[in-house]
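The chain below stands alone, shown as C-alpha cells; this is the form predicted alone.
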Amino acid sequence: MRLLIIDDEEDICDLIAEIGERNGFQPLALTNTENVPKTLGEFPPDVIIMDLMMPGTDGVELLRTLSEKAKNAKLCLISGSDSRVLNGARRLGSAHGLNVVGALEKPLSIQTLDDFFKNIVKSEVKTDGEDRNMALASGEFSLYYQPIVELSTRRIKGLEALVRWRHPDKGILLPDAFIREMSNEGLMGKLTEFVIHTSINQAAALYHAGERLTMAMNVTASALLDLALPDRISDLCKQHNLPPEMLNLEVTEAEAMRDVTRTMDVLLRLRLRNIGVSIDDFGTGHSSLSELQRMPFSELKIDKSFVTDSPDNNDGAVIAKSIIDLAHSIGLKVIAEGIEDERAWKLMCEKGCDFAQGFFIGRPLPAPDLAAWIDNWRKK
C-alpha cells in the first residue's frame, strides 16, 4: 500500500517511513504543501499521516484538498496541539466524508506507529465485485451478535445485529471490507433484506426459548426511503410470532438527516407498529435539536468516539454526559458504544447513562455461542 506522509520536520518522516516499510508500506514524505495537490495526482496513497501544522498552510484547508481528492484513502492526523484540536480535527475530517482512522498526539512513539500500521494492513483486505456478487447468492454472509447490557443492573437488554463475511479464502471479514463497495455496486438492498430477515429468525428463535431480549439491526439510507418497509418488517413479525417491540432499528444520524421529511414518514411508521428505532453514531452527524425532537426515536446510541476514551478524556465525558441529558430530557433511553474497559463503565454509569455495549461486556458472537455467554453473563 501506499503511504503518503505530510510532515514538516524531516525526522518524523524518516520515523514514519522507516516503521511502515517495515510494515509494507511504499512510503513517500513531503516536508512542505506546495506539492500536495500534485503528488495525491501522481501518487494516490491508500493511507496518508499528516501533521495538523504545515508551514504556509494549515490543517483545516489540507482537510479540504483531501477531501477533494483523496476521499478513499485513510486518513491519520499528527499534532503536538492539544487533545481538544486534534479531536476537533478529527471530526471535521470525518464531517469532510474522509475516511479518518487514527489520531495521535506527538511525540510519536515507535510502538504506536507500528500498531497503527499492523491494524491497517489487517483491515486492509481486498474483495472484488464477483466475490461479491457470489458470496450473496452462495450463503456467505452471516451475523454476528454483540450484548446491550442495562448499567444499572447489568440485566441483559439485548443485542445488535452486526453483518460478517465467512470468506472462503480471506476468513472472516468485517464491514470494513466489503460495505462502500456493495454500496457503490447497489448490493446494499439484497444485503439489508438477509440482515433483516436473518435478524428477525433470531430474535423469534430466542423470543420463542424464553428469552425477552430486543434485537437491534442496522438499516441504510436506501432503505429509509423504502415506503413499503414498515409493512414488511410486520409481515414478519406475524409469520414468526414476534412481538414487533422486540425489534429495534438502527440508524446513523447522518442517514436520518438526509431526506428527513421521508425518512420520518418511515419511522413513524415503524414506531406505529411497536418498532423500536434508535439513532445511531450520535454526535458525528449535523443534526439540529429541532429535527432530533421531530423524529420518533426511542433510543440515542452515543458514538464510541465520545466513549471509549472519556476516561482520559475530560472533554469526551463532558460531551457524553451533555448527549445523556438531552437525549432524557426529550423521553429517550441511551446506550453507550465502545465501552471497553471496567473505567468507561463506571464512568457511563456515573454520567446516568441507561445501557452500554462494547468488547468489556461482550464481543460479537456468533448464534450458536449465545446461550454460552447469556448464561455466563448471568453469573457473574
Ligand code: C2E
Given for the second form:
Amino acid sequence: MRLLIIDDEEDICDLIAEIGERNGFQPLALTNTENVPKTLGEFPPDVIIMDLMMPGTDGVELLRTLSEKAKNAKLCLISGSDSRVLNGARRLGSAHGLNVVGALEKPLSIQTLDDFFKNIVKSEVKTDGEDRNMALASGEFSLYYQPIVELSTRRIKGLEALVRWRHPDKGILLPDAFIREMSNEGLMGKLTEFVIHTSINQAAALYHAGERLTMAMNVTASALLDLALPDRISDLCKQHNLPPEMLNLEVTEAEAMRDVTRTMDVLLRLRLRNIGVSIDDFGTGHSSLSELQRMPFSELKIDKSFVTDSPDNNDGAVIAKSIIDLAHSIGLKVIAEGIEDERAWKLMCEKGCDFAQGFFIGRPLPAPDLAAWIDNWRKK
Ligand code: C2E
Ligand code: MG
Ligand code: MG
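Could the form predicted in complex with this ligand be given as well, to go with the form predicted alone?
Entire complex below, previous chain first.
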C-alpha cells in the first residue's frame, strides 16, 4: 500500500516513513505542499498522513485539494495545536467526503504510529467481489450480539446485532472490511435480508424464553428506500409471535439526513407498526435541530468518538452532555456507545444518559455465548 506523508519537518517524515515501511507500506514524503497535486496523480496513495500546519498554506486548503484528487485514500491528520483544532479539521475532512481514519497530536510516539499502521493493515484485509457474492450463498455471514444496559439500574435493555463474516481463510472479518464494497456492488439488499431474518429469529427465541430484550439491527439508507420493508418486518414479527416493539432499526445520522423526505416516509411506516427506529453515530453528521425534531426517531445513539475518551477529553464530554440534553428535550432516549471503562460509565451516568453500550459492559458475542453472558451480568 502506498503511503504519502506530508509534513514540513523532515525528521517526522523519516520517523513516519520508517514505521510505515516496517508495517509493509511504501512511503513517499513531501516537505512542502507545492507538489501535492502532481504527486497525487503520479503516486495515488492508499493512506495519507498529513500535518495540518504547513508553511505557505493552511490545512483547510490542503483538505480541499485532497477531496478533489484523493477521495479514496485513508487520511490521518496530525497537528501540534490542541485537540479542538484537530477535531475540527477531522470533521471538515469528513464533510468534504474524505475518509478520515485518524487524528494524532504531536509529539508522535513510535507506539502511536505503530498502532495506527497496524489498525490500517487489519482493516485493509482485501476481499473480492466474487468472494462476497459466494459468501452470501454459502452462509459465511453471521451475527454477533452486543448488550445494551440501563445506566441507572444495570438492567439489560437489549442487544445490537452486528454482522461478521467468517471467512474461510481470513478469519472473522468486521463490517469495515466489506460493507462499503457490498453496498457498491448491489449486494446490500441480500445482506439486509439475512440480518433481518437472523436477528428476528434470535429476538423471538429470547422472547419465548421469557426475556424482554430489544433487538437492534443496522440498516443502510438504501434499505430504507425499499417501501415494502416495514411490511416485511411486521410480517416476520407475526410469523414469530414477536411484538414489533421488541425491534429497533438503526440508521446512521449521515445516511438518514441524505434524503430526509424519503427516510421520513419509511421511518413513519415503521413507527406506525410499533417498530422502534434509532439514529446511530449521532454527532458525526449534520442534522439541524428542526430536522431531528421532525423525524420520528425513538432513540438516539451518541457516536463513540464523544464517549470513549470523554473522561480525559472535556470537549467530548461537553458535546455528549449537550447531545443528551437535546435528545431529552425532544423526547428521545439516549444510548452512549463506546463505553470502554468505568470512568466513561460513571461520567455518562452523571450526564444523565439513559443507556450504555461498550466493551466495558460486553463485547459483541456469537449467539451461543449470550445466555452465559446474561446470567453472569445479572449475578454481578
Ligand atoms: P455501529 O452500528 O455504530 O456499531 C457499533 C460498533 O462499535 C461495532 O463495530 C462495535 O463492535 C463497536 N464497539 C462497541 N463497543 C465498543 C467500545 O467500547 N469501543 C470501541 N472502540 N468500539 C466499540 P462493528 O461491529 O465493527 O461495526 C461497525 C459498523 O458497521 C456499525 O457501527 C454499523 O454501522 C455497521 N454494521 C454492523 N453490522 C451491520 C449490518 O448488519 N448491516 C449494516 N448495514 N451495517 C452494519
Ligand atoms: Mg448501530
Ligand atoms: Mg454507532
